[in-house]
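Single chain ahead, by itself, as structure tokens, in the form predicted alone.
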Amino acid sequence: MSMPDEHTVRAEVRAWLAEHWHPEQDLVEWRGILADSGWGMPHWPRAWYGRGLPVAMSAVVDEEFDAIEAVGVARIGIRLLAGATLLEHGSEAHKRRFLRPILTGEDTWCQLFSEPGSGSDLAGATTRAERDGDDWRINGQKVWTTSAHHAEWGLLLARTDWDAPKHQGLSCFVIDMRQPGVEVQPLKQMNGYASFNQVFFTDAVVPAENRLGEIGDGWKIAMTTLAHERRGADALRRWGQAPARAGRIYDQLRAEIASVLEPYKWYPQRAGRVDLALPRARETGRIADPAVRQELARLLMLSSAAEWLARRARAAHELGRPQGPEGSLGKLAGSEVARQAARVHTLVSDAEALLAGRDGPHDGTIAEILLSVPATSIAGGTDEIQRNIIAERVLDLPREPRLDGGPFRDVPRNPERGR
């Protein structure tokens, strides 16, 4: 069966929107209609709230939604990362239970990967999952978990086998974040926000049917989630944008954004706010300084190169190519841009760059940039991790020597986090 062309898809979605879209609808009800129609995620399989179209057609569908300012499915947070992971590794029961509430926005998710004792070594996770009859008992701690404070569900990576090598002893679970035995504590950042949380598990229960994949598949499943995260690292450009129009659905969307987007409101600052660099240089007169101009030119060139890299990744995704190392290339490029942006903002604003709040330039935004940029080199895998991936998978260099083979219980690690 041949795939429909762009003209056909555009005509079909336009006709469907003309029949079904109205701004006075309830947001969740509308998203339910949208999910059931398949137009919310048109590249997903027909059996699971999609239309089985090539990924490239999603852009065509988005254009038709944007043309009339129609609201799409819920995208804020890690919802769609969870959705992509469930599509690839979940059972039919998982997909039936979790996918639709992800798209309607009824369920909020978080990603329970990082731990205080293993840092960037994700495979060194020591949170334990032990079989207890028909359930799993979870004990341990996670950290840097965005949105854990209001999530209904979490994607959890935990160790199920201490005698297997560390990458092979992990399993992945869907865990109820509202149950007894799950304690969430916000972490205050140096830029004043509290986007992240530490999560403590004390005999928290996960039913056996909430395990994703087979026992020991945790590393493979986590790599699926992270590959989607890195490839979609530029997706924030569309977040938090609600049309300034009247209508019940727009009012509800703005309320959702104010609540769910709160942990992410500083993310443009952590990316360096390249858009402010040239106007600020002109505003202060530092554009006349040849040294400043040189650094500014370097920033704009790096930013353009990173944007082309992001477009390349999006094009590969639209062509249906599997997740590859281009996500790591883009992630590392973003870190370089953010650091150079912080350098330029410092050169341009001098000591004023340190002033926070209304006393600082752009109501303290420049100071917030300087405090937030270091996060770009850490979140989603550190720069060092990305360089290892690029070296081994792109440049085909020899793998880094490892000293952590054999049973995980024998691998030296932080003593407080040992079993």
The other form holds:
Amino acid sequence: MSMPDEHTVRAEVRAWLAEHWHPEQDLVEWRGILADSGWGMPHWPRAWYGRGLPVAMSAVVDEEFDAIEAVGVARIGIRLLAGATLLEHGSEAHKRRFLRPILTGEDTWCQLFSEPGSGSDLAGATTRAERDGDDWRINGQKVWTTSAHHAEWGLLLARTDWDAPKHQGLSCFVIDMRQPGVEVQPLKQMNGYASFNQVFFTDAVVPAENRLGEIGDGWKIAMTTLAHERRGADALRRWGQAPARAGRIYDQLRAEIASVLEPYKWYPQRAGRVDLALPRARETGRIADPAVRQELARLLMLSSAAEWLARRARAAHELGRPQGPEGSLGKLAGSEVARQAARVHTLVSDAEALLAGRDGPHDGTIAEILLSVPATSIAGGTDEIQRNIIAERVLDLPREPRLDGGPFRDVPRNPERGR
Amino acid sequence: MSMPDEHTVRAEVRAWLAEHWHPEQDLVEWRGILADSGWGMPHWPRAWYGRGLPVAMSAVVDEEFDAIEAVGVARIGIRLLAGATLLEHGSEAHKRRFLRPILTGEDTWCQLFSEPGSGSDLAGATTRAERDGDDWRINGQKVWTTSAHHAEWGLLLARTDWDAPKHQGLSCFVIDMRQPGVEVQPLKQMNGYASFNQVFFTDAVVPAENRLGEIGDGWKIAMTTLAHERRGADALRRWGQAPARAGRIYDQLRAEIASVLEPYKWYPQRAGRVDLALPRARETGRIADPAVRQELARLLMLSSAAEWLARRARAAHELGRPQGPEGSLGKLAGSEVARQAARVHTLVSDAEALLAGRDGPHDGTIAEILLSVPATSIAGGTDEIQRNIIAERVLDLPREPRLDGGPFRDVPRNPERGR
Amino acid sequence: MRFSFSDEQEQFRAVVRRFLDDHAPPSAARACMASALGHDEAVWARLADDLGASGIHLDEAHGGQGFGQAELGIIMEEMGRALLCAPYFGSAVLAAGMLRHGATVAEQAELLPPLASGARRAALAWVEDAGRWDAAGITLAAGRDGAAWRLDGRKRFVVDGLCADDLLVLARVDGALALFLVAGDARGLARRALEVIDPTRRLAEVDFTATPARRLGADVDVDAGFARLFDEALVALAGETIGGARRLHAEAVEYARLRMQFGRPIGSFQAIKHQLADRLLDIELAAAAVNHAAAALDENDPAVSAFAAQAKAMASEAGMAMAACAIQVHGGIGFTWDHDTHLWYKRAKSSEVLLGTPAWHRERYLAALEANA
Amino acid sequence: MRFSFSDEQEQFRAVVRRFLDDHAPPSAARACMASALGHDEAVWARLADDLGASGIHLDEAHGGQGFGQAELGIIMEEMGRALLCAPYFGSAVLAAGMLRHGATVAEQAELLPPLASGARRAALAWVEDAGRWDAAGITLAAGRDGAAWRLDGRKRFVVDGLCADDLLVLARVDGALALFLVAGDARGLARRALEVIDPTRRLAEVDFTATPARRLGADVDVDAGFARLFDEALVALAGETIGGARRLHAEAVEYARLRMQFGRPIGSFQAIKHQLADRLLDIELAAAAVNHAAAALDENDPAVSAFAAQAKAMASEAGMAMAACAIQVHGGIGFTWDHDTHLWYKRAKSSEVLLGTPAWHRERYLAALEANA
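Condition change, the form predicted alone to the form predicted in complex with the partner chain:
The complete assembly is shown below, putting the previous chain first.
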């Protein structure tokens, strides 16, 4: 099958939009039409709500949507990570059942991978899935789960074989979050926000048909999800805003975005709000202090260079070249930027850095920065793990001796927690 | 045996000095008298050139020597490390043969521990000592050997058993450096100085009686030497200067000190010459630059705090308390001070930092600092090794998994070098 | 110059630590954070009764114990370790210290005993809207009503200012610093709690509107007195910071020993053990600077202002680095509200800024060195 | 704005690298260091003949290749990687660049071709005794002998100034910058080699005593021209530094893979692997800044001075950090004369200072940002 050229694709999508798009229709209804047409996820296969186009062509389609501010399928939050995972590893039945409500935004999903005992060491999960007739019984605890409190479905990583080596004893399941054996509790952060949840499983049930892939495939499947997650920041930036236009569908979209983004509202503070540094240094007059200027210059240099490095990675990707070290370095650069931003905000705010809330500088935003930045070097993989990845996968330095081989049952690990 | 009190000791040494000391005698002759009297090393046992006094009482004796500027036994350089090691691990015959000429300064010694293949991992030495009738045949290469080119004797760590575990297959020897199988080559540093030597052994001979301790005791014995070495910096500061007085013995002492200290003459530059920082910042006018002031203040704070930390360690030691973490931290602090000093000297010298020799600032001293400081965090144990020691021995954090157990023959190691 | 603590001082430290372990566990700090007052009056009372803490450094004639900055430093360090919530720094260190150096002998005899006994609490108000910590930031000019004095204006960042029975206020009279006493219930006095980043240390904003004030220390050089008090406060706060940093360090080490990842305790990874070694070095260097500055205060060393600035700068940086490291070593859990690490993190952050940032003190340090050379 | 190199640029890089691998191994650098001239004339000639290196960025009309700062950056990076000893930076970048921006069209047509072909070499003398790198440091006032110009005074830190056939000199005429050409054999010209920390890059001190000089660019804004040249030189030098840093990084990684201690390659210890990861990040960030600044030069971005300062500051810091790390990873052997690491260390150190320290450029960067905002 030969690939259509950009011109043809543009013409087709434009014609289709001209026929179907209008801003007064219902969001879910429109997305249903969109999903069925394949224009919502044009790089997905034709059989599953796509048109089998190359990824690069998706950008072309997006441009046409943007040009008339047409609303796309639901693309932010965990749900699309689940969608991509199901597309790759799900059965026919899974895809039929789950993909469409993901794209229409009807179903909310959450990701149930991390555990209190396995943070950096995700494969050390000890939540257990045990056979119970045709079902699986789930017992254990997950943590750092965004949106678990309003999710219909969860993508669950659980241990099915304690005698297999660590990475081989895990399986992946789709779990119904609205059942008695699943309890969701918000987890409050030191900055006062409760963006995440803890999820407790007590004899929760997963029917046999909701296992994803083969038994023991859990690690491989989770890696697919995480690979998509790493690109998630781009999606958030790209799709995290609704056009400032009137229309029923825009109102619905704004409500959806507000709900999905709620847990992320302190993320800009976590990243250090570099944008505020120079304006505030001017406002406060601290820009006249040469010591402040040195630190401010360091921050702005570091942050712009990190942005250029990321763009270089994207440019290389778009040219179809293998991704260089830039991708793996971005996370580490982000930690450095956030730390330096906190330093600068402290210097610039001076005594005012003691204050928070309405008394605090920039209506409390500076205080939020100072209390959020420490999460940057932990969330999504600690700095230490990033350095290991860079050293081992980019620089090809020898791995450390592993002490967690053999049957997982015998691997030294943290005590499992009771409720 | 009851310990004499300070008053008694003072009176005794004063009387003895009054009788024997005069500055026109020959240095070696005087030290012979001194060694035989026991007043040269008062805390050594009476049987071996000492008086069996407690260490604290040595300070009292030193004060009496200082008061009249009487010359002591030879205490700087490697020789006294060898002396202390022989005193602890040598046989009667060794002590009789070697100790006295060490104290009189007649014999010069060097330490033959480090190898090109075993830097941080001293116990990985592969210089081999093999039985040859009643003798031992030595083959291999040592490095970082101070004063090897004019040493009479060397304290050698060599492998005698390749089937024993790493630390247990080593033995210690006293080797005659003036023999055909020993070749000494100077090792030039990046700063232009050649303070160290490489020593090559090709079927060099050690007679059976010159083995120190038992076969396999080498590591334990080397540790004794290194423990004394760690206190060596104090000795250098204390005994590295002769009184500026006339007298035959002072002339001889000055010559000896100059010879022993020759390899160490760039050590102050290696440590960063903190003393020059503030004066030069004033001279150059760079002290007016607030960014320079910040870095200068950091340096002076760090360096004075490191000095107070070291004094605290000494004060605790003198009070007989167990040494706190201060001792182990000093080396790491020294690296930090040296690095920051290099930063400050660069900032203060600005364009002049490009210049060396007669064109260079402070007659080339600044250039020497900039080219010597990198050695600080390596020589005498790298920063990385220091952090391991602090973490494991001071903080009691768990050790890393060891991969060098079992017969040394099978331990992965660097290829041995030919000539 | 002394370089280590005496046995008596170490015993005193053990007594203070035992008291605080018993009376000020982290759960108590959380309760105080959530309370209106911000501290526990019962613990405050016992602090005075059992330990004589508030008067440790005050003259015996004024109901104090007659010790020096070293012993005050031990108390501050232990309070920082325990994260005690109490108006100790505001009342015993800042206000009582200002009376010692800025009031007449008679006024001290009158006003210090109730502070030494903890029966009353005072707070020192000197910083204004510009947020400058040194004397140059004090611009409020005291006004006169005949023989009486009155104050008009605003003071901010008043440590423990809301629960204080009396306020000591620094203002200007004919350009020079002057010290005033304002009763907590004086007319024209309005106090309000500032929203703070560190809920374990309360700060107030105080407005004066024709507020009657009693002038103290008429024949005293209040400028010099404030300079001395400021050095003492820097060293005391630095000591508190060291105490918190040592606690966080010990807890991070303990966690690193127990927490397993990849089949090993995380403390067996160099990435963790080397950070902890580096942080120990920071802390020990800063502690050496704090001890040195305390000794310099006790011995009236002329270079004391340089040493005090050094102590504050080094302790603040070591404290913040340790707080960040503690969260990092604990991983995600260290960033949660229910885990105690953030309580010390917030204190470290507020102590970094309170009385001036490390950068400002580096500048002051160098200026003091130059002035002294 | 472009964010990655084109395939053609990557091919060009490969050609340059192959040439330098063949003609400028470290042993050649050592030979040049020890030689009187400081470089190898045969390599210099082939650099021009085989690669057209000296004219890469010059107009085709002047015998150049008509490429931009990006391609010049590739050459500089590869020269930094190889540690080529040659008067390239002094002649092709500084002197030829100054002619491009400070001479008239006719003068360029006369003077640039022999520089583009490498047949002649020029050097740019602008820094004076104060060691200031920017125009503010240029105080030497040109004198007049009737219609003729003469120079009296001293210039220092003249890069490749001893082997130059001609000197370009920046001086002041009526307060404004003016450009002068001085023949290498002019009377009253005295040149001497400065003793330098980095023997792979020669610097000269030049004394003028009533030295006849030809004024160039009479109708050109030399102040603006020098500003532009300075930005170009910063970016070129930063590129060179990146090249050296990348080489040292690759060698340290290789050594860490092979060197065994404690039964393991040292590269398997986090203490080593994490430093190497951090240094890679520094280098990649700095390289991104250098590429961005080169593109900004090629596109005449108005903010180019900020970007050039950023490139220099970041590359200098990344370069020094990498040089120190390279020695550290190699351990004692890395500090020896016979090991090559110190050659790059010295270059990194001299490049940190040449054209201004990172701290100075941070200040310039912020000033440029403010001016541009």
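Between two forms, the rigid core is defined as the largest C-alpha subset superposing within 1.5 Å. These numbers come from a predicted model, not from an experiment. Numbering follows the first chain given and starts at 1.
Comparing the forms between these two forms on their rigid core, the Cα displacement of residue 278 reaches 2 Å or more. Core-superposed comparison between these two forms: the Cα of residue 394 travels 2 Å or more. Relative to the superposed rigid core, the position of the CA of residue 64 differs between these two forms by less than 2 Å. Lined up on the core, residue 351 has its CA atom moved by 4.3 Å between these two forms.
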